[in-house]
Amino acid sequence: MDTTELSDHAAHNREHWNDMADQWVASGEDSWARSTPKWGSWELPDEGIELIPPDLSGLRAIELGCGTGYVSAWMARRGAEVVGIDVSDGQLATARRLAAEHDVPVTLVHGSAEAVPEPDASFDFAISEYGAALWCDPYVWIPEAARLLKPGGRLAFLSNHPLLQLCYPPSGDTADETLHRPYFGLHRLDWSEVEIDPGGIEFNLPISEWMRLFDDSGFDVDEFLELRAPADVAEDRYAMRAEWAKQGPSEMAWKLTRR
């Protein structure tokens, strides 16, 4: 992939998860392992949360921003032709592995989740744990997958809380009870320069500009979901509380379908 035809944030993140891709090996294979979903940063059971549709036989879905692939192996079992797009090779080189070694046919592409080289209407289903959900620009991704979708396909994707966000101090370090910047006008954040754990560059906006831009764009809402840390977690994860993620939602998920 000719990286001059990235954005400047997907290019610095091709970057930052290449670095790190040797990092979320064992984590990958984890998750193929599994014949039942957990999701999210603290692996939530699938059980009230059931982003993706029990049976996609016949279907095609598109996993936005793939990583390993774990999600896109999750939706072949259940039946779809799958493709899965990122934007980091050393990700996917996991991903491609993993498929050969489980026999889980997926179509695994590299490339931007902002510009996929599909048709329109291609897809029946689209689904993004973080992936795209944080890591592309969503006025760009989230028109993007609208695109991709047929009428009536669905979207379904998980990300950080945007109260999360907010309460990230400006040095990288783990999140506290202080809101660091301002809610309204949230939109890019840029981690590749902080003095603790510098990474890379994310997203996200206002609960009421995510159901601006979903009607924008030509989505209905089916369900949001605010997720919390389970009850007997006790250790931190990804620079997020335990105690902080049981009394504020650390996550959430979004359901819509393509008018």
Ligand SMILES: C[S@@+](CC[C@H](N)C(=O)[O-])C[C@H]1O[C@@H](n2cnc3c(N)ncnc32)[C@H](O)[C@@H]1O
Contents of the next structure:
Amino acid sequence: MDTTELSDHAAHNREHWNDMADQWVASGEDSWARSTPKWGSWELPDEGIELIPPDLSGLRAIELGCGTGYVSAWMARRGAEVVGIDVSDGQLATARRLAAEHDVPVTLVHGSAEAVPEPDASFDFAISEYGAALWCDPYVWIPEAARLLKPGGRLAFLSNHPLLQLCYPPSGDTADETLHRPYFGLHRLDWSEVEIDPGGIEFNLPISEWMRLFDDSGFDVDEFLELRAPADVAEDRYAMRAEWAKQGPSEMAWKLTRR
Ligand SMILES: C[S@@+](CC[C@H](N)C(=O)[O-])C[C@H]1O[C@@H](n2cnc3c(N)ncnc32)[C@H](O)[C@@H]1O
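Since the one above is the form predicted alone, can you give the form predicted together with this ligand too?
Full assembly next; the chain just shown is listed first.
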């Protein structure tokens, strides 16, 4: 990959994920070993979420920001010919090892989901679970996903809910009950210089703006899910308080169809 072609945030996030890659090996191994998906930070059961169609036989699928590649593995096991793209060579090294150990055929590409080196209309299904969905600029990656999909192709993605992003204090501390930034105009969230646990550059939009972008990019919305933490979860995850996430949506999932 020619890293000079990356957007500023993609270059920053590449470093961020390379630095963290070893911390994601164990969870990647657990998820590769699962036959049934669990979704998001709260590891929610598949029932009622079902981001991946049950049968992908004969179809081409792409995971945008595949990380350790377990979502790609779940799609390949449902019959798809799968491409996973990720900007972090460290994450891809884990994905490559696990694909070999599990003997699951997945083509892993080192690159940015904002400029995917694949032809127009070459996929039937695209997905992102906290990959492009959080770390890429929606005004770039949503039109890019539309370009990659055939008419009638589907996009599913899961990421943080904008309400959660509003409730993170500027210090980078755990989300609380205060709105720390305006909802209107929500777009780029730069956590690289915060006091607590400095991180990457994330993106989100107001819900109405997501919907306008989908329509402008040629997508129809099939389903929108606002996800909550399970009632029996007590421990906090990734700067999210379990009690917060039982009362309001910490995560969202969208299912779209390319017109
Ligand atoms: C949280 S992981 C997502 C994978 C997996 N579903 C998970 O939840 O662990 C986030 C991934 O997004 C990748 N990423 C960040 N920016 C990206 C970009 N511009 N293009 C492709 N991948 C990107 C990171 O390298 C990282 O592997």
